[in-house]
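Only one chain is shown below, in structure tokens, and it's the form predicted alone.
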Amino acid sequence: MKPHYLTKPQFATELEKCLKCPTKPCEKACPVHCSPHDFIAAAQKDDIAQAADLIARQNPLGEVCGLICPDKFCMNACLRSHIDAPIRIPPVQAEIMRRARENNLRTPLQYAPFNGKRVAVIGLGPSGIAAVFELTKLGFKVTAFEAANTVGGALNLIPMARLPREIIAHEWQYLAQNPLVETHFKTTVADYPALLQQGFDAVIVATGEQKSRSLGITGESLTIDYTEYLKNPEKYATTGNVAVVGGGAAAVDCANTAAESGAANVEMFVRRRLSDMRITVAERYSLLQNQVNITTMTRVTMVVKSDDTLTAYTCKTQFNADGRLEDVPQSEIARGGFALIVLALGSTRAEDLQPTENIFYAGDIVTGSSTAVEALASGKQIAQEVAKRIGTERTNT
């Protein structure tokens, strides 16, 4: 898969389709309230400034959702769809933003006159950037600590191929050139009362979901997690036979990562229907263009090394009279001759919430498996409470 940019045809093709709705429900169903209807108005002018800057006043990740947000939030509500199919939004998003990086068109960053207050943000992924982004926006004073040595968090775990990391740099330079920002990288904070007896009015927990879920079966220590995978595909490149266990993006994102590195065959092994699979239309069809099987109805019950290569032993499953999946009695078969099995079935959080006063948590690690956008949203909506709570007006410090 490559980044998912418009041509020039596509993109005045996209920009012509719009009905301009009145009610903009595109708007209303984007998680961070970015306007479709008014940044499409804006590029139809060809004002492509004036389009990136509306993007960017509600998302500062706007290019980065543009070439990965799914088609159920603005495109699912695009009353285009009645007619003939919505507008694509995201790809037209990104491509606005594309054009503004590469002409330098965006607008200069507004600084706010710092408020006095201070806010610690722990965790750079798409919450914490959201958290920084508000905050600032209000004049705080950001401390963000990272643990990794970029931003992006779990965007790092998306291909290159559609997500280059250039943009994601991008992006938060952009961001981090306020002088109310300060970073800290490779620095790794887990007692979060101590940054507040350290001076910080807040303390804002955007590390997201750090644990793997788990099949808990034998064998399983055979197999590589997605998100190791993912970080170092070319470490795992093979010409043999793969297999992905889930149905989600970052199964299709392993399927994809696999066959692009030249495996002789990919197959995913999904639990559910074909039709349970929460991808986008977009995936479904980059795992046809890849070639990708996909197993449906079916449960990995235990893997076993043989000489060289992995079998894994499957048995189907079906939905009983109460709509649960149970395990088909007397299914169970023996998949020889896989060189590479990835463990791809989304991820938790690794600790507990402690309610604290002042300490508040944000992303992955509140709603658990989300999209950057709706990650984004939940960062921007705890930095609105936090400067309700703590107040925005300049103190003596």
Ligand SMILES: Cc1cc2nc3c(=O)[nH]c(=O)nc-3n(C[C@H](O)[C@H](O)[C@H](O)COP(=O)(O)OP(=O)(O)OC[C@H]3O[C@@H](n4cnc5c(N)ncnc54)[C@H](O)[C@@H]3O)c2cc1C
Given for the second form:
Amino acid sequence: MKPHYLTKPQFATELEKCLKCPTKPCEKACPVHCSPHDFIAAAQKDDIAQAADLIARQNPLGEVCGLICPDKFCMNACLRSHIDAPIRIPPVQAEIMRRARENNLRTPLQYAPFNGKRVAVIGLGPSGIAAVFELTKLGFKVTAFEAANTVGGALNLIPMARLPREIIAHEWQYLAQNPLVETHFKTTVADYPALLQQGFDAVIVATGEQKSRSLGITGESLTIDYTEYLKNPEKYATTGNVAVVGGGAAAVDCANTAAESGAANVEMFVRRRLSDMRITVAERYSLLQNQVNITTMTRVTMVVKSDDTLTAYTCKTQFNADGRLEDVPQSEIARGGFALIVLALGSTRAEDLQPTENIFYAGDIVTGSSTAVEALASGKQIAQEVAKRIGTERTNT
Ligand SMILES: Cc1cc2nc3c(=O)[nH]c(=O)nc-3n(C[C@H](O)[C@H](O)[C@H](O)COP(=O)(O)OP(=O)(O)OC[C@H]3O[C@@H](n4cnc5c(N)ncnc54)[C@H](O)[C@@H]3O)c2cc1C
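Show the same protein again, this time as the form predicted together with the named molecule rather than the form predicted alone.
All chains and molecules follow, beginning with the one already shown.
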């Protein structure tokens, strides 16, 4: 897969398709209330600066979301689908933001004056970034603590071919220039109440889902976790056969990465049906393009190392009368010859939520695995809640 920018004719064709629906269903469907109706109208007038501003006012990661947003939000609401096909809104958004970035068309941010209140944001994935964006608009001084040495959180696991890292850094720079923002990388925070004692008026915890799910099967230690695999795919590149266990978006990224890194054969093991896989049309297409095999209604029960390869023991699954998945008796077989088995079962939060006065939580840590734009929406919403709770009025400065 490649970053989804449009060519000039593709861009013009998509813009022309807009029906200018007065009810703006595309805006209503966007978790951060970006208005494709309006930014497309600006782009039609060739006013890319205005189009980019309309996006950036609502979304601090406008280009990132343009590249990776699934088709289930604005595109799904686009009424053009009743005539032929919906406008490919995310790629249009990415293309507008790319042109604005490359031609330096973005209007510099207007900085709000300091309102006298200080907020700590822990974690700089999309939800933390959105919290910083919203809080600084309201004049809060924000100190952000990030365990990693860079921003983006789980976005950094998305294959580079789909999301070049410099786009995340570029969008973050817009916010980071603000004198109200102070950032501490390589800083893990565990004691949130201590920050309140240090003088912060509120703390927003936006630490995502840090604990990978496991299968709990014999031989699991012979497999590789998807976060480790996606962080260092070159370390695990192989010309052999690769198995990916799991059927979600992260599993798709692992399967495509393995195929594009030279694996002879890539096979996904999915417990449910093909139609149950919660992946987008584009993701399905990418699997076909990379000739990834999908073995559905199959559970991996054990992994064994034999000589230089791995064997996955699998059994078939079926839905019982209650609609629950169960194993098909005596269906276990051994599938040998894998050079690599990647577990991509998703993640869960690594800590319990303990919201107390002036400690707030945002993003995937609250909602479970979501999407970048939903995490952004959560960060914005929590920032507004913080503003309501602690006020934006200068008190003692
Ligand atoms: C492989 C993969 C592919 C994906 N593909 C897509 C896609 O195509 N489209 C899409 O919209 N979404 C996609 N997503 C989902 C999207 O990336 C997440 O929904 C989003 O990043 C969640 O944002 P968040 O801010 O809640 O958490 P995260 O992005 O997980 O960020 C949390 C941050 O907190 C930091 N942190 C954790 N603990 C601490 C601590 N104690 N102190 C300081 N910092 C800490 C972490 O280092 C991290 O930077 C994908 C996710 C994965 C894993």
